[in-house]
Structures are given as C-alpha cells and as structure tokens.
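As a starting point, one isolated chain is supplied in structure tokens, in the form predicted alone.
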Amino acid sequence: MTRPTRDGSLQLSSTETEQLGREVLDMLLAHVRDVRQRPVTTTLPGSQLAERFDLGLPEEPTPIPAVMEQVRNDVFGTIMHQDHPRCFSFIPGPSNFVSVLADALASGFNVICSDWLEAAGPGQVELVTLDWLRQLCGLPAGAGGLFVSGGSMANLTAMGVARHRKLQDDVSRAVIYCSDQTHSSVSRGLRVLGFAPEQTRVIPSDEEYRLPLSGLEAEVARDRAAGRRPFCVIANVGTTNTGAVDPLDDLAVFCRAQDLWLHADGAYGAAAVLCPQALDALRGLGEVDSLTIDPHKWLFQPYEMGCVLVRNLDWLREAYHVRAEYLNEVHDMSQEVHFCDYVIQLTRGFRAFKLWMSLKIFGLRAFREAVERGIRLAEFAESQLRASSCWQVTTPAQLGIVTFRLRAGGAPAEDDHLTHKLVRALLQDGYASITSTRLRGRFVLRLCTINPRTTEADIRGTLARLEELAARLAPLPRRDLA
C-alpha cells in the first residue's frame, strides 16, 4: 500500500476531506441508529489497550482507513454509552443529535467565545440562552452568568464570587455549611479556593436526605459565638445519591436574615423547573445568590456543558476581571460583554450554541415533556420494585432517581458485598448499566431514568436481568411484577 504524503499545511486533499467527512458523519448516524442494540458498557484492561495505542510518536502519516478502524474499535468501542436508553449509571448524559451537529459546527468554525471582537454573534447567542435559563429558574432581571465545562467548574466559579463578595477574599475564620449529601465537587472547589477542610460544616441530612434547617441554625450560632465568620450555605437541588432537594425557601429566609450567601447546586435537579409537578419541591429557587445547572445532564446536551448563574452579573466581573495589555482592542469595546472578564478561563469554546440550537429546533415544550418523562419513569421503576419480593426500596422516586437494595437476608457486610458483585456482573453483561452508592452506611443500587428514549420495557428488562444475575450470586425470592 502506498503511504500517504502530508506537508506542513496540515490539510487533506479535497477528495480525502470529503471521504473522511462522510465517514465521520456515517459513524455518528450509525451510532444514533444502533446504540440501543449495542452493549451499554464495553471496557478493556489498560494493559491491553496500551498494546494497541502505545506505539510511539507517529513521525510519518498513517493511512486514514487504518486510523478510522482504530477509532471505531479501540476508541469508541470501549466506552460506556451515556446516551444508551438502558444507561442508568451516575447521572447519564442522554444528549440529542441536533446538539451533536451544533457542537460539530462550533468546532469546525473554531469559535473562541471569549470576547465580543472575536465572537459577536456567538456572544449574543450565549447571552440569550443564559437569559432563558435565568427566566426558567426565576432569578431576577440583572442576574446572569456563563457556560463552563460542568458542575465542578460552575460550583468553583460561584464559590469564588461568594468569597469575593462576602469575605473580600480573606478566608481566615470563614465557615461554609452544607449537608452530607453535597456533591464532592464542592469540597474540591473549596480546597482550590484556599479553604481548609475544618472550615466546612457538614451537617447530617434528615430522614429525606435534605439539609435540616434546625441543624444549620445551631451550627451557625455556635460558630458566631466562637468568633468565626459564617458566610455561605450550599443547598442541593437534586442530589446525585437520591434526587433530594433541600428546603430552598426556608434556607433563603434564614440566609437573608443571617447575611449568608446561598448557593444552590442544581447541576442535576434544577432542570426539573420545567416540570410543573416539581415546582413545589423547587420553591425558593429564584431566591438564591448563585446557582449551578448542567445542561449536559437533564437538558440533554453533549458533554461538556455546565452553567453558573448569579443574582447580579456584575458580581462575576468584580471577582474575575483582570485587564490584560494584549487585549486593548477588546477593552475598547467596553459597552459589550466579554465573557473572559467573568470567569477563570480566557480561552472558551462556543458551548451555548448546542443548547440554543436544540431549543430552537425542538421547542421548550419538547424539553418539558422529556423531563416529565424521566420523572415518570423513576416512579414506574419504583412501582415495579415494590411489586417484587426481591427488592427493598430505600428511597422513593424523586426527580428521576430511585434507590433500592436486594432482600438478600444476610449480614449487612455480606449484602453490601453482594451489591458490589451485582453491579459488576451487570456492567460485564452489557444489557444495562447501574451504579451503587452508600446511604446511612449501607450500599444501595440506584437508577437514574432521565433518558427520554428509555421505555417502560427497558425498565422491566433491566430489573429482570438484575434478578437473573442476582440469582446466580445468591438464592433470591422470585419476582412477581404486574
């Protein structure tokens, strides 16, 4: 075979460009068409993949067909399909094809959405899309934010604003309050921002895994009496473990009275604001000082796409703006919004485009129906679990998540070990994927049912497969599902 020739222009021939473009698009179309028939998870040991990839720096060009074969088999053939209808692990990313193509366009045009000079149209798209989210979440006019990589960066960005506004960046004796269900990204972000672990009060959650106001009040009073500086409360809007929502309205009243910053981590659950039956649980969402929401979760966008909103857009600029001498032409356009002034990143991709384009093409009603479907599917899963003698529901369905465990009847340590074995067995089986978590010291299984292409048959089939696998690991009562 004749080896391809390439030069320093880093361009393919016209024929190669068209052929590669068609092959990539064909791969994407085949994935969308066939993902349901594929195993949810395929993985290989690192040692085996190293043999296929660690072949030294490729000084000379590799034929495109050989590269694409490895892309199909070794790259995208060894992943968990987050958009698979039977992927119930972690918080899956269902995605949608319109947004996939939007991402391709944003990448193809190589947009840097950092300042108005370089991306006026994309900047306006981001402003409009952010304002749509602001309106949906009930934040006031004047609130705003920007899109970031995900919930971890959104939480970090919000905490940086809180530190600047409430502490003038002096973290000495400052105290933060959260529940034991708060996402791990918060503790990591606080560490980056200079807070020591002992400056965080982790308050035991109540019976519904929510932050109890009484416990918060007691901790704040104790710290004030000791001469410390309480300054921030972190509320959960849909915990990863159970979908629980902290009492936002009560927390907002308390924080206003105590002059505390209230941050809501709604990376998962804030999107449920689209669903009328969830509005009662989300009462007070519009009263927070800052909010995290991840469109790459329950707004069905491809990774990476998080969002941070703050009650006053100027607060972001006050916290992060640094004037650079090489951006003179940018700063001359002082009347425009330059997103690089509002966040840690200078170089930013055009993340807003995929959410804007999919909302325009599908319409908000379709998104609302998709969120409602995820909530109903978790409730359906709970009904199936309760109808079976094999399972014990540990937390009821809320915001698309239900947790449960086997009625194995062994010692707690034995049952926890069996839970781990069951998760591994299902992941190896490939029919579906679930993951475990720990509640009150015990391991439980959890289903997150937010993919709008998941069916009730997928739920039934997954539970049936779980019981088949469990029966091989330990004797269990047979199921009796309606």
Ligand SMILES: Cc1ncc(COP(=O)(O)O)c(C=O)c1O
Second form
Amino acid sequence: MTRPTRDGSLQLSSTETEQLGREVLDMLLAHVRDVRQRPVTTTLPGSQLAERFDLGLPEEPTPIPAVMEQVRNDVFGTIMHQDHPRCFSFIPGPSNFVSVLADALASGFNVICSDWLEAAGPGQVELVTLDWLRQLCGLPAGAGGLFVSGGSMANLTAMGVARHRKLQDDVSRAVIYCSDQTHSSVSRGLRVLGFAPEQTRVIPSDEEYRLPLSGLEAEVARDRAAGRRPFCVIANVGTTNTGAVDPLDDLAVFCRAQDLWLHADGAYGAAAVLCPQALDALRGLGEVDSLTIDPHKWLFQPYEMGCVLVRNLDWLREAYHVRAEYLNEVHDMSQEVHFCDYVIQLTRGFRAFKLWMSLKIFGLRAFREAVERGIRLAEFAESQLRASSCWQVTTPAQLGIVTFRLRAGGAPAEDDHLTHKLVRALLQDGYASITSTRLRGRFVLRLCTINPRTTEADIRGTLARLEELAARLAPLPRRDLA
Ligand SMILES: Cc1ncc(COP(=O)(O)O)c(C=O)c1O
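We have the form predicted alone; now please give the form predicted together with the named molecule.
Following is the full complex, with the preceding chain placed first.
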C-alpha cells in the first residue's frame, strides 16, 4: 500500500477526511449501541501497555488504519466504561449522546469561550445555561458563575473567592471548617491556596455522616477565643462516601450570624434539586455563598464539566480579574461578559454547549426523571440488600448511593479483607463495577446508581454476581432475594 503524502498544512485529503470522519462516528455509534454488552472494566498493567505504545517519536506518518486499530484496542479498549449501565463505581459519568455530539461540534469549531469578541453566541449560551442552574439551585438573581473542568476546580475557584472576600487574601491565622466526610479536593484546593493543614478543622461527622452544627459552633468559638480568624465552612451536598447532605439551612443561619463564608460542595449531589422528593434534604441550598455542581456527574454530561456558582457574580471578577495589555479589543467591549475575567483559565473551551444542547433536545423534564430514577434505583438496591442475609446495609440509600458490607461472620478485620478482595474480583469479572470506601474505619462497598439506563435487573444481576464471587472467597449465609 502506498503511503499518502503528508505536508505541513496538517490536512488530510478530502477522501481521507471523510473516511476518518465516518469511521470515528461509526465507532461512537457502535459504542452507544453495544456498551451494555461489553465488560465494564478492562485494564492492563502499565508495563504491557508501555510496550505497545513505546515505538519512539513518530517522525514519519503512520497509516490511518494502524492508528485506528490501536485507538480501538489499546486506547478505548482498556477503560472502565463510565456510561455502562452496570458501572456503579465512584461517582460514574453516565453521559448522553447528544452531548457527545455537542462536544464534537465545540471542538470542531474550536470555540474559545474566553471573551465576547471571540465567542459572542457561545458566551450567551454559557450565560443562559448558568442561569438555568442558578434558578434550579435557588440562588438569587445576581448570582452567577462559570463552567470549569470539574468539581476540584470548582471547589478551588470558590474557596479562592472566599479567601479574597473574607481575608483579603491574607491567610494568616485563618481557619476553615468541614466534616470528616468532605471530598479530598477541598484539602488539596486549600493547600494550593496557601493554607497549612492545621488551618482546617475536620469535625467528626454525626451518626448520619453529617456535619454536626454543635461541633462546628464549639470549634468556631474556641478559635475565636484563641485569636484565630474563622472565615469559611465547607458543607457537603451529597458526600462521595454515602450521599449524606449537611444541614444547609442551619449552617446558613450560623454562617451569616458569624460572618463566615458558606461553600457547598454539591459536585454530584446538588443535581438532586431537580427532584421534588429530594428538596427537603437540600433545604438551604439557595442560601450558600458559593456552590459546586458538576454536570459531568449527575447532569449526564461527558467529561470535563464542573460548575461553580457564587452568590454575587462580581465577587468572582474581584477575585480573578487581571488586565492584560494584549486584550485591549476585548476590554473595549466593556458592556459584555468576558469569562476570562472570572476564572484562572484564559483560554477555555465551550463546555456550556453540551449541557445547553442536551437540555434543549431532551427537555428538563427528562433530566428530572433521570435523576429521580437514580434515587429510586439506590432504594431498590437497598431493599434487595436487606432481603439477603449475605449483606449488612451500612448506610441507607441517599441521593443514589447505598453502602453495605459482607456479613461473612468473621472478625471485622477479616470481613474487611474479604470485602476488599471481592471488589477486585468483581472488577476483574467485568459484569459490573463497584468500588469500596471506609466508614468509621471499616471497609464497605458502595453502589452509586445514577445511570438512567440502569435497570432493576442490572441491580439484581450485580448483587447475584457479587454473591457468587463472595461464595468463592468464603462460605456465606444462604441468599434470599425478593
Ligand atoms: C463531592 C465531590 N466533590 C468534589 C469532587 C471532585 O470532582 P472532580 O473529580 O470533577 O474534580 C467529587 C468527585 O467525585 C465529589 O464527589
């Protein structure tokens, strides 16, 4: 086969462009069609993959079919399918195909959503989409934010605003409060922002894994008496471990009275505002100073898409705006919103588009149903677990997460060990994927059921497979599922 010529224009021939375009689209369509039949997780040791990829710098062109074969097998053939209906690990990313295509369009047009001059329509789409989220979360007019890469960046961005507003960026003697269930991105963000570990008070959570107000009050009082500067409370709106929601309304009243910034990490859980039955648990969400909500989790968007909302959009600008001389023409348009004034990134992609396009095409009602389904499926899983003598439910279904552990009858440490082995066995088996966490020092399994294409049969099948695998590891009590 003769190799096609390649020159420095970095363009394929029109035939190749079309062929590759079709092949990529076909691959995506096949993925959507067949993902349910695939193993959820395929992985290979780094040493094996390194061999396949370590072919030196590709000075000369590689034929497209050879590249695509490697793409199929070694790249996308060795992943955990986040959008698989039996992917219950971590917080999965169920995604949706409309948004996949929207991402392709945003990438194809190479939109830079930094300023109005370069992306007026996309900027308007981002403003409108952010305002939909603001309304849904109950934040007042005048609140606003932007889309960032994910929850970690959203938390960092919000805490940077808190530092600026409450401390004028002087972190000395400042103290932050959160529960022991807070996501690790918060401590990482605080480190980046210049806080020492001893400036965070990690308060033991209560029996329901929530931040106890009384514990917070006591810590704040102690710090004030010692001449320190309490300034910020991080609340969880759906902890990653168990889906617990901190008492937002009480925290909001306390923080206002104490002049503390209240940030809510709702990276996955805040999406539950779409469901009337979750609203009670989320009472007070509209009272926070800043909020993280990740569309790439429970709003079904492909990665990477997080969102930070701040009670007053101007606060973001005050924290992050810098004037660059080469952006004169941008700043001449002073009446318009330039997103680069509100965030750390200057060049930024058009993340809003996928959420906007999928909300437009499916309608919000479909999203509400999808979130509601995730909540119901975790409740269904809980009922199945309770009906079986193999399992002990460690936390009830909350916002689409249920945790449980093997009732193998050994000493707790032995059961921990078994539970850990069981997760690995299931990941290897490929039928489903679930992951573990630690609660009060003990290993537990988590099911996060937020994929709207998951069925009750998927849950039943996963629990049955788990029991099969567990029985191979240790004799178990007899199973009695409803
Ligand atoms: C509650 C919570 N906060 C923050 C994050 C971090 O988000 P990301 O992984 O998008 O940076 C996660 C991720 O799972 C999360 O569950």
